[in-house]
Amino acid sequence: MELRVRFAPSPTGPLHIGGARSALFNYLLAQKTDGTFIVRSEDTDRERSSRESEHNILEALRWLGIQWNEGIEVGGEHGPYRQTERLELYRKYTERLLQSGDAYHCYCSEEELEAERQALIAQGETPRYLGKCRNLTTGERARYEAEGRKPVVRFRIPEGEQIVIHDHVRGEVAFESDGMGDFVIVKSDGIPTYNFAVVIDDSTMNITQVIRGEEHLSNTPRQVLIYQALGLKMPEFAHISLILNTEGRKMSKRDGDTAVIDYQKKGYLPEAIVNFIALLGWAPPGEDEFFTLDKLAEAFSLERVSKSPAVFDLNKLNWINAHYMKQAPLERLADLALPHLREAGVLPEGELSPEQREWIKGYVHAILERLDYMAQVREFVHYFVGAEVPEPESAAAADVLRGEQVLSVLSLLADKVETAKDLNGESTKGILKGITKDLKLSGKLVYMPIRVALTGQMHGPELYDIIPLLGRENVLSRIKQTQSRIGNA
């Protein structure tokens, strides 16, 4: 039997890391088995859902390289793939449950339900619906409707049953039906709730495996009961662990970026994000930690997915991303750096000249060893851009410029830069070596004052990268300013 899996986000915001991991695990399993991966939209929250969010989620999946075989924007024979376009189908299944007695209309008001909830809490019991409308007479229903009450539809939970879930990640998990309470499957406006709609969707789309987050495990017994009441074939389940922050709490916006687009905007590479989230709760069979999508699909299995929570370690993500950046072509990295350099005011909007394109590539190459992600290019512009020299970063840096040899070093540097035919990496190395030779000084007595004179810092990128990228005019301007400061000190 063909494996059919799905990812079914609610389009109420961006694609979060947890959702991306669920999508990835489903995609990998489909790729490994030549199965079908479906993407559909659970858009019944009419107040919060939007086509814009749906589009953003789909674009984030595509950016990660996760493509679906069937679903939204792709089509297929099991559509439509938005829940709001499937309401007639849900109504048909609702009628079946009402006719079989597995569901009933409930007319309880919000106030009545809240009073019942508070009473149960006061008694130390789990809040649940106690079944007031379970066995209404025809007359009682007529009276409620005459009052203008619009009913919801509740599923009738069988009493005294144990619901056992055979989960591919968590093993055998048992739930008791007593204490669950009859739950709403259709709201008073005719819109189905999640637990009902997801069963109909998975069944009619022939889903064979449901792979989703651990937070859905508590919903599963209700869904199992609906499958049983309708006589539908049940999929297999796999509930993957929560993603926690480094302090052991569930990730939230307080921990920083939680959406895929946040990392895209910061200039992370999609292959690094995919590699990183694949390792959140899944252990590869060997020692390797770097995987392409194709390699992940070959290696992935649910048997190696841990039931223990995964920890989102930003340092590990940065390490993985830095690895992939070092493998990437400079042209690609320059494209990723461009928006950040524009934000920093270094480069103009519009078409760039060939010289500007080459400058970006040289700049990225010069600082690549210092980058975890591309937005960090803004942190180094002061080394390479502008005629103004920064103030010395510290008292120690200022002391470097008080050496008796400094004015001689800077004067000779200015002469050599001004007369150099070309100012590139190789010629700059020659200039620096020439200064040490001409003045008979050690490298430290030459290179350190030049670094502080040009950047205000004692450490940073190589001088043979800084000087060509600064350009002749800016180098001479910064030398002149430093000479003036020393002379006025």
Contents of the next structure:
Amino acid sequence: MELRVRFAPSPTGPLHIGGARSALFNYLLAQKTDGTFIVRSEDTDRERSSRESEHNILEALRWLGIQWNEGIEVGGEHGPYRQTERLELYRKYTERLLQSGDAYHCYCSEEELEAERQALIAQGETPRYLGKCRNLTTGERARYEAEGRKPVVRFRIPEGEQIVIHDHVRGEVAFESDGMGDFVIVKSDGIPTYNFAVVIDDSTMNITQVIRGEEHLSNTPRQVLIYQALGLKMPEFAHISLILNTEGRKMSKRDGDTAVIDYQKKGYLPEAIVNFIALLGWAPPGEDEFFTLDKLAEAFSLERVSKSPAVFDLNKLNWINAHYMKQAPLERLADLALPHLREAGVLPEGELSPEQREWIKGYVHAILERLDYMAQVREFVHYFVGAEVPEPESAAAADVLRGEQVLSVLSLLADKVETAKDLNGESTKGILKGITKDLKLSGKLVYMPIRVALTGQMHGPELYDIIPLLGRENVLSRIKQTQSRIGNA
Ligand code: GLU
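Hand over the structure of the form predicted together with glutamic acid (GLU); the form predicted on its own is what we had up.
Next comes the full complex, and the chain you just saw is listed first.
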């Protein structure tokens, strides 16, 4: 049978790392088996859902390279793919459950339910609905209706039943029906709840495997009971583990960025994010940790998805991203760097000149080894841009400039930079070597003062990158500034 899987986000915010992982695992399984991957929207929470969030989630999936063959914006035979557009369908199934007695109208008010909750809590029991409206007579119903009460529809939980789920990740998980309490499947405004709508969607879309986050495991027995009551064929289930922070707590906003868009904005590469989230819970079969989407689709299987929680380790993401950055063409890296350099005020808005484009490429190339993600290009700007040189960073740096050879080194450097035909990496290497030769000085006595004179720092990118990228005028101006600082000292 053809594999049909789905990702069903609630469009109440951006796509989070956990959601992206669920989408990815579903996508990979569909790719691997030539199955169908569906994306639909669980938008029944009308207050919190928005089309904007839906759009953002879809854009984030596309950015990651996760494509769907059926669903929102793509279409297909089982649409519509938004729950709010499927209300008629849910109504039909609600009717069936009411007819068979597996569901009933409940007229309890918020206050009555709250009082019941508090009473149960006070007795040390799990709060749940105790079934007051389970067996209303026609007369009682009529009276409530006459009072103007709007009923919800509750599902009648069978007593004394054990529900066993054969989960692909967690193995056999058993739940007792007692204590669950009859739950609401349709609210008083006619909108279905998640546990009900998801069953109808999965069933009518012929979903064969439900792969989703562990937080939905406790919902699954309720869904199973609805399948059973309606006599619908059940999909298989796989619940993937929670994502924890490095301290072992559930990953939250406080641990840093949790939305995919945050990483996109920081200039991470989508292939790095995909690679990283694939490893959140899935163990590759060999030693290799680097996987493109295509390689993932070949290698992925639910058997290698771990039961234990996944750990979100930002250092690992940075390591993976740095790996992919080093492999990416410079043109692409320059495009990624551009918005960050604009934000830093280094480059103007609008069309760039060919020289400016070359400059970005040279810049990114010069600092690539030092970058984990592209937004960090801003941290190195002071080495490469501007006529002003920062003060020496430390006493040690200031000391370097006190050497007796320093003034002659700097004036020779100024001469050579001024007269160089072309200021590029090669010619700069020649200039620096020439100074050691002409003044008969060791490399250290030449390079370190030049470094401090031009950048204020004792460490940093290579001088033969800094000098051509700074450009002749800035280099000369920085030298002059340092010379007068020394003169005034
Ligand atoms: N809308 C649910 C969520 O965003 C998905 C539930 C499911 O996959 O069944 O977590």
